[in-house]
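Given next, in structure tokens, is a single chain: the form predicted alone.
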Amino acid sequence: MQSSNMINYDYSVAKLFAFATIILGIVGMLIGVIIAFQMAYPELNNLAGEYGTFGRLRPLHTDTVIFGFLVSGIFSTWYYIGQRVLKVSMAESPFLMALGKIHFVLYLLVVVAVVGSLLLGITSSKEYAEFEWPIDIGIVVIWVMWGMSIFGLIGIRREKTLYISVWYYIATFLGVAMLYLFNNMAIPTYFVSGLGDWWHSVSMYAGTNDAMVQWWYGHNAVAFVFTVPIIAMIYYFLPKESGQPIFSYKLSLLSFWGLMFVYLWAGGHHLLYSTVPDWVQTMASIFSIVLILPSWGSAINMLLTMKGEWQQLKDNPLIKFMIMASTFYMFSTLEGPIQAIKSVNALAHFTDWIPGHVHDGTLGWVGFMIIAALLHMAPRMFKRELYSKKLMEAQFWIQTTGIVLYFSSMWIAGITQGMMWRATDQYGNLAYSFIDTVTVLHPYYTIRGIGGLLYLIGFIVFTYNFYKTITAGRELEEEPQSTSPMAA
């Protein structure tokens, strides 16, 4: 048998998934740049006929984000981890690389498809579920694959214990499959009826049960896409990065149980004050108050693994990202349950504090942790130095600037918006119209789009950080064991 220490790992999937992140990270948070200044300047919407308006580039946005950029990152990542902490190659297995090229080629034909149909208005109206039967078909073979890959790489490893990350990556897996389809279960119109354009579809739920089935998927997206393949990433790339063993394997267990339990129950908040029946409500809002335990459990562990160590975030950018991500996880896994009290979510649902809390998570927590991910794999990929240690240094400044300037703005806002749409005069009317909400936001607004630009300005540094190291990095004679070689 082939020594673990002799293995040769096959990188060659992992890069294009990289990529992939890189690009469509860029298309989506510029995409997101566009509507944020949208919101303050309406004449932006005007810029390119239909196609440029508010209403056609916004799921663009959230769709190129977390099935573009947060999605690939997942799949690089696994492509990645998944070899050295299982001790197998791809290379050992053709069929499993081949599967790994043909599952990037289709990833790829998916999301053309995806930003084509959703650029010609083509959508099932459900938030982060609005492909069209053809292209959820795609979806669920893509998704497939990549479940083949997981468990190909299992069945053949020579490591029999299996990391925490493991754990996470088959939970995304059987989460992510699970609530995809059962939320898009839909009728093609034209093959039942004869009517419409072929690709239309209708819910296979109606009403109520629609929404209920829908916010379940969509929350349950934020738990098995936003979180819990971000944790097999920092259970993985922390304690190599900082060469310190994870604090506590039994918390990460403990934690891992509790999100799979807890989480599947806290959809519901987002239906407060509906249809749906009270004991779902209630339900839901007890669920997501619990919820706090395994979600702070994990940014504990994550945090006291550094315990003795602090001083490698004055050294290493990396571990920078890596801590922050975590410390912006705990403010929104904090946040989201708090918003999930009635009292509370009678005065923020429908206000622009609800997309404060989302990008809080998403561009700290996410978008962080996939920054610092790549530059660790950068040099163990192409076996160079990473480029610049001072790039890295302004980026981290200059985007934790635009995250503090997004959320800050839209708490604010959102806060604002609560109070004014509840203000009555002493006769009980209400004291201010719509459009004197709108006026009051506008310079929140403006600060939301300035705190997107520079994320996005960070992103494109990082970028050409990236592009650089990959190119022109001092090449490396052997693999780094721990911290990351990087240039002044």
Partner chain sequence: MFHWLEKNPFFFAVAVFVVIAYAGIVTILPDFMNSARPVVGTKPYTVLQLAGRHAYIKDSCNACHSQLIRPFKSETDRYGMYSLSGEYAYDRPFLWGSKRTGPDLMRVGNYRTTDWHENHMLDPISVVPGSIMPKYTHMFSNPANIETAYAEAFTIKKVFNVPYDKADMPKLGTYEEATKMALAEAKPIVEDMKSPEVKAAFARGEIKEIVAIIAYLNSLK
The other form holds:
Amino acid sequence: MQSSNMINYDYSVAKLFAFATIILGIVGMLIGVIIAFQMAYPELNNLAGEYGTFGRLRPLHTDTVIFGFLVSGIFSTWYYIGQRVLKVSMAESPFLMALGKIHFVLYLLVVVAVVGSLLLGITSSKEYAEFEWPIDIGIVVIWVMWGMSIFGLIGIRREKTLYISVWYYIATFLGVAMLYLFNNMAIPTYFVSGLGDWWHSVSMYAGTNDAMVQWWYGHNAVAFVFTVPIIAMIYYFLPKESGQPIFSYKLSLLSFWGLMFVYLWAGGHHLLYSTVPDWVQTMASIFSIVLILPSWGSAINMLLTMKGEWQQLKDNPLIKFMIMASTFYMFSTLEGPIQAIKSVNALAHFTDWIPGHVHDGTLGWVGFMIIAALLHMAPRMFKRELYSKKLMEAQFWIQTTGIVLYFSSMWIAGITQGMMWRATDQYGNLAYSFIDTVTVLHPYYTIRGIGGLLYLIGFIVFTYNFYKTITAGRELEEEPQSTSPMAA
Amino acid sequence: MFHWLEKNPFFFAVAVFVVIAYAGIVTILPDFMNSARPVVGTKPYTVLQLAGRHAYIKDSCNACHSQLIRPFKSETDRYGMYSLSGEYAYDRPFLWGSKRTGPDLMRVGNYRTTDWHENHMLDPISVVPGSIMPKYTHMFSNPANIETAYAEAFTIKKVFNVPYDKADMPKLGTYEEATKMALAEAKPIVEDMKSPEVKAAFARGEIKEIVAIIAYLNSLK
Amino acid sequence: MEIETIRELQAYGYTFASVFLAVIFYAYIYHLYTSKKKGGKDYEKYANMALNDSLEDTPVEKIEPLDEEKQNRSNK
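Same protein, different condition: the form predicted alone was shown, now please give the form predicted in complex with its partner chain.
Starting with the chain above, the whole complex follows.
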């Protein structure tokens, strides 16, 4: 192929989204630290009038981290991995190039609209789908553009068969599209009545149905944003960084179909003992347990990829991040099903154990994987050596300590709270008033805040390292084949 | 056959979609009609209550308070009768919440009063020592959005046949009638309150967020 | 239609669809693990798509270039 010798992969869109990932990561995590400390020290709620209360900031935290940090990380890695495994450069298609850039600009506009509207309290109240209809339309446009980019690049590929990571990106695209559309079905009230705020809308579903649709979405947004695209990343970056092919490519394909089929059933485990039909609850509970299989299928496949190469774990901080990420993935995909068992859920639901569970998945699995991905891409996108191995090591331990503090304190807090809610005295009366179960948590809320702060500090160390890499790293003459070059 | 799918992106995408859509169809659709039937005695919210519900959503009260009582003795002892599906028939969106940083509010109207809520919103620790709830003083200065609440009630009446203006059901009427009714409904609440700011505003014909949200909380039974 | 009839149809539909998907899934496993022996695909070779992914590397399974035509199509 003559022409391919003259062209190179074009990372301009991947770079833009990488910067967005880092900036939105800092913002989202900072808000997270603030609201964590607000629970320990409620006076912190009053720093910015009505715009600084826990209620306004909590959706901003979840949405900035999910749709800011994570989704731009997904886009960034797609614009990087997509070209490479399909062996086609974006530079070969001016259309896809322009599309990618418009995609980024629109994305930024929507981010601004989201931040503004959530601070003003414009929200539909549905978790992780808080945006009102005008923003929803913007999100749909962005998503469709991403889809065009995926299938456009696939359309001009040189590699006939799609690599497993591309499977996972396609699934992310389809899954989120389906879930998001159905969960956000709403009727703008202004257009029916001619009165009131033009951005206000009312959900098409009521009560129990609304809850079912919301948690079908809410749980599977976790599947298709926190899991599926992150597996796409690790199936590319871990083999590439370690120079080892995936332990079993066949297993990766099987786990893919297993995960696709099983995940969607599990949403109902957010509604155990609620008013949704019993059979839905039981089904959700059972499928949550079954979900361990495909999840561990992927995770074990990752760990075994390192077979015979474990010394890399010591030598290469990027491998360390990715292996720790897979380990946390195994951990949280075991913890989740345990919480979905009905009798455990009776205790755990509504307590701090749930945010604890979410965070060992997001901080450990998602956060570490995206950090490793950005570190792997940096020397290739900017053609420079990674600035400091020592900083990466320090970051790894600071953040790992943070995660451990986070989930251990939330375990204790959640179980304490759950036990106190149901505790009775010798006559069968409730032993504690509600406020007793709040004040007892103060030390754990403080520890959790410190854990979150450590993670944020680690992320800032990472940002500094990334910045120094692209401005002051030693320039590379040619692209590294596997292990990313790094200065001590 | 299988390998063919792996190199045909379009049919591959179709297959993925079928596999992921399957669960939703099986679990959500069958009971859709059943779950939406109201329990006898459940009524849609009045315009003032809806405006209060919007204030509740605006400050994401549902981030810390659930509205779902599970069928356990420890919960029915603490919060009252466990929840029934039909009680939520007019909740758009549902506000079950996913976290109880504060207590459940499903039937808070049974055991809290206007006066208690007023003190609590101004300064939570004055009534619940040790509370970690923020102060919601801005609800005393922000006006309730009656117009949007009416727009929503009008929309759900028209589109989803929510039984406003039926026998024994809340009256909706025209926007002018609805504002008058909202003022009449707010009057006893304002009288029970002590905030001069809220009273002065009400004298000018303006309803503050705090009045609407108290009307909403009192309606939760 | 009676609600019971709908329920019954749903139950049949659900059972058949589940059995069908299970059969497909096990057939897929069988296909994956016997394909190489039967002289078909060696699935493990696809893992190299991540390792040898520079533009100069030879694709595992090439699509013939037709570069000109592709360029035109994507410009539309």
